[in-house]
Amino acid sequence: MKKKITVAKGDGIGPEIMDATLKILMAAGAEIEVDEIEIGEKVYLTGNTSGIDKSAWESITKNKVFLKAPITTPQGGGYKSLNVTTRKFLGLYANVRPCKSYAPFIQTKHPEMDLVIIRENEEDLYAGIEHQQTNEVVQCLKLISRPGCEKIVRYAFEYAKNYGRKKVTCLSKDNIMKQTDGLFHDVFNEIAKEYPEIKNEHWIIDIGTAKMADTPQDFDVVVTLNLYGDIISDVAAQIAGSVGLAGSANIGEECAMFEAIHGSAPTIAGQNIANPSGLIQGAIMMLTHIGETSVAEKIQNAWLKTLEDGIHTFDIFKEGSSKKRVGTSEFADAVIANLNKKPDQLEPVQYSPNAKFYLPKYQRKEPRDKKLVGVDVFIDWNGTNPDDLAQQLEVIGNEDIALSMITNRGIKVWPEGFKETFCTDHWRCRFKSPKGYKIGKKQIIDVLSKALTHNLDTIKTENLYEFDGKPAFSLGQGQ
């Protein structure tokens, strides 16, 4: 019985590379039935700011497997990225991006590169929650949850275990973002203990990225947060040979989506020159996901053989090493001609049909002791001297909750600030119990009421909590 999958041909080069990919799948004997939907730019331009209609969602949620070509998100007009929306609506928490070099047939400085980046796919700055708060300052909220961390970190270790990988590397920036990235690193350390047979390590994202660009062969499986993963997977794919060769799987508890990692490339659309390899790789990952591992092997080995034969599209064609420059459809024909063949120099693939991931449902922990100890009140104020603002703020506190600090763009400017520090019109004003006592929200409301009386423009508040007696909020820089 054929597996019904949902297919979207997308925008730009999408229809061309999807037609080429489907042609290969059918020629290889994939037991699939295609249910095509319309999404992307055409839907956006009808006035649907989501880029997808109800019937398309119904197809995806019914079939559970979605093969998607690149789409274009119009700029401006309140449009949201359908890629991000799909991942979050369907709970596709794990983005899996293999990055492997194919030297000497594809030019690269890193011929031994073979790593997999596993990117958290639902949280972080991709929550897309942004606000303009003053004339000069816009904020974006970085949201990290324990369930999100546990799911993606466990998936990374399970992936390593099932695919014979030896090491999992965590990348974060917890030396700066101690609460958000700190949680991710803490969860990584907790779960790593459950897999003693797999080596684990942690790198700060900046030096880790530099090391990956220099010596990618030192990495095996990399797990990281959403934004970092988006960036480093493109870096890794490019230094392996080309972003155009990389596919991507988006895995959830019920549904999965497969795609190329590149965009819709409208400037070359309709010219039959785009490389379909990224989407072919995404489709191969889809086949292994639905259990058609023998067909996936057949296509992957034929694709490797085609690269070996020097039959290349314009993006990877190199005079002197490539043998024939072909278009999109001709590349697909070459892969089809190589079905049932294996590469001679590149290592043939063999996919295990028995991968079993242990991915238990998240179990909510017992709540910790939570104590409200203060509040950060954000104020829109056009003055330049923090001492002047402090004088106004000190009168709105009381013996239970008093001004303790003012920061501007995160740096402490009162008390004992530096006159050299440049300040915007956006001020974080921290009120805390002078004696460290627990306070109630009534005290916070009292502070806000007095601020209103004194014509102070409060634009936002953040409550300050301790959990099990430990502060769960950041200090000001310089504090």
Ligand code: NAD
Contents of the next structure:
Amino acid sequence: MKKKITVAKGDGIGPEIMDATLKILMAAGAEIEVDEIEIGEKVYLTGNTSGIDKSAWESITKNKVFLKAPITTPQGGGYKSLNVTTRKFLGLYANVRPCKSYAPFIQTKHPEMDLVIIRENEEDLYAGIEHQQTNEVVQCLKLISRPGCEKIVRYAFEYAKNYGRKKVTCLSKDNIMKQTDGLFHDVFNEIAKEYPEIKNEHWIIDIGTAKMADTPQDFDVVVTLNLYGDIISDVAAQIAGSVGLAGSANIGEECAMFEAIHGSAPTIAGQNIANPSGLIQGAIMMLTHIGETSVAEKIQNAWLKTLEDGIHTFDIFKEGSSKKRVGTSEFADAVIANLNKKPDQLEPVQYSPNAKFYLPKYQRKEPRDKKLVGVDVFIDWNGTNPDDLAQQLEVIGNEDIALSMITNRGIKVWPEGFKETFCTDHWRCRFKSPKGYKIGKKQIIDVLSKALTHNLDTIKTENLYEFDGKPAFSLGQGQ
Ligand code: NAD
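Switch from the form predicted on its own to the form predicted together with the ligand and give that structure.
Below, the chain from earlier opens the complete complex, with every other chain and molecule after it.
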């Protein structure tokens, strides 16, 4: 029986590259039936700010496999990115982006490059929780969860195990973000121990990215947080040859979505010149996911042979190494003509019939001992001298909870601040028990209520907790 998959042709170059991709899938004998839905620009422009309607969701959640061409997110107007919505609604926590070079047929400075980026896909700054709090300051919350970290790190090691990869590299910025990136790195260290046969390493994201751009052949599987993964996967795809060549799988426990990593390229839409390769790569990952590995293998080898034959779309065409410049549909025809052929110089692929693997469900841990020890009260204040603010704040504390520190954009400005430090109108004022005791919510309410009486503009609070006796909040910079 044919497997029904949901297909969206998207916007811009989407319909052209999807038609080319589907033509190849059908010619290769993929046992699939297409259930087409409308999403993106047309739906947004009907006034639906999510870009997708109920019947389209029903198709995706019923079929559980979604092949999606890129869509255009209209600028402004409160339109939310449909890509981010889909990943989060469907719990597609793992974004898998293989980036490989095809030298000498596609020009690259890195002929040995063959890495896979596994990007966390649901959390981080992509929670999209932003607020303006004062005239001068806006914030975006970075949310990282233990289940989120465990799922993605385990996925990376399982991927390495199942695809015969030798090393997993974790990239984070835990020297600065000790709670959020710190949790990601800690979970990486914990889970790495369960896979002694796979090498593991950690790099701080900045130098890690520099090394990846310089010697990508030293990397194998890379696991990282959402925003870093978004950026470095574009870098990796581009230095491998072109962003137009890379596909992406978004994997969840129930559903999966497959796409190209590039966008809808509106400026080249409707001209039959776009490279369909990124979506073809996404579709090949989809075929291995639904168990049609022999068809996936057939298409990938035909695609490699086409690259090797020098039949290239404009974005990868280079005088000398390329032989024939073709349009989108002619490229698809060339791949179809090569079905059942293998590349001569590039290594042909061979996919294991059991390419799909299953991860155990996340088990919630026993709760740790959680103790409230203070509160950060954020205040909108137009003054410039932190000593003046401290004087006003000292009267709103009491013997149970007192002002211990003020920071401005994270840097300690009281006590013993530097007069050189630039201050905005957004002040974090830390109240704790002077004796280090546990406090109650009542004390926080007392502080806020006194702040109100003294006309202090409180804009938010963050409770300070210890877990198992360890402080679980950041110190002030310079504290
Ligand atoms: P883009 O990826 O669409 O284009 C970037 C550059 O790459 C352009 O010069 C484009 O012509 C070229 N390019 C992209 N794909 C190509 C292909 N297959 N063949 C040849 N050249 C190709 O990025 P953008 O211009 O920043 O975004 C355009 C729209 O796409 C925006 O509305 C954005 O929101 C959306 N977008 C969608 C997705 C998605 O649906 N997954 C991803 C990224 C961007």
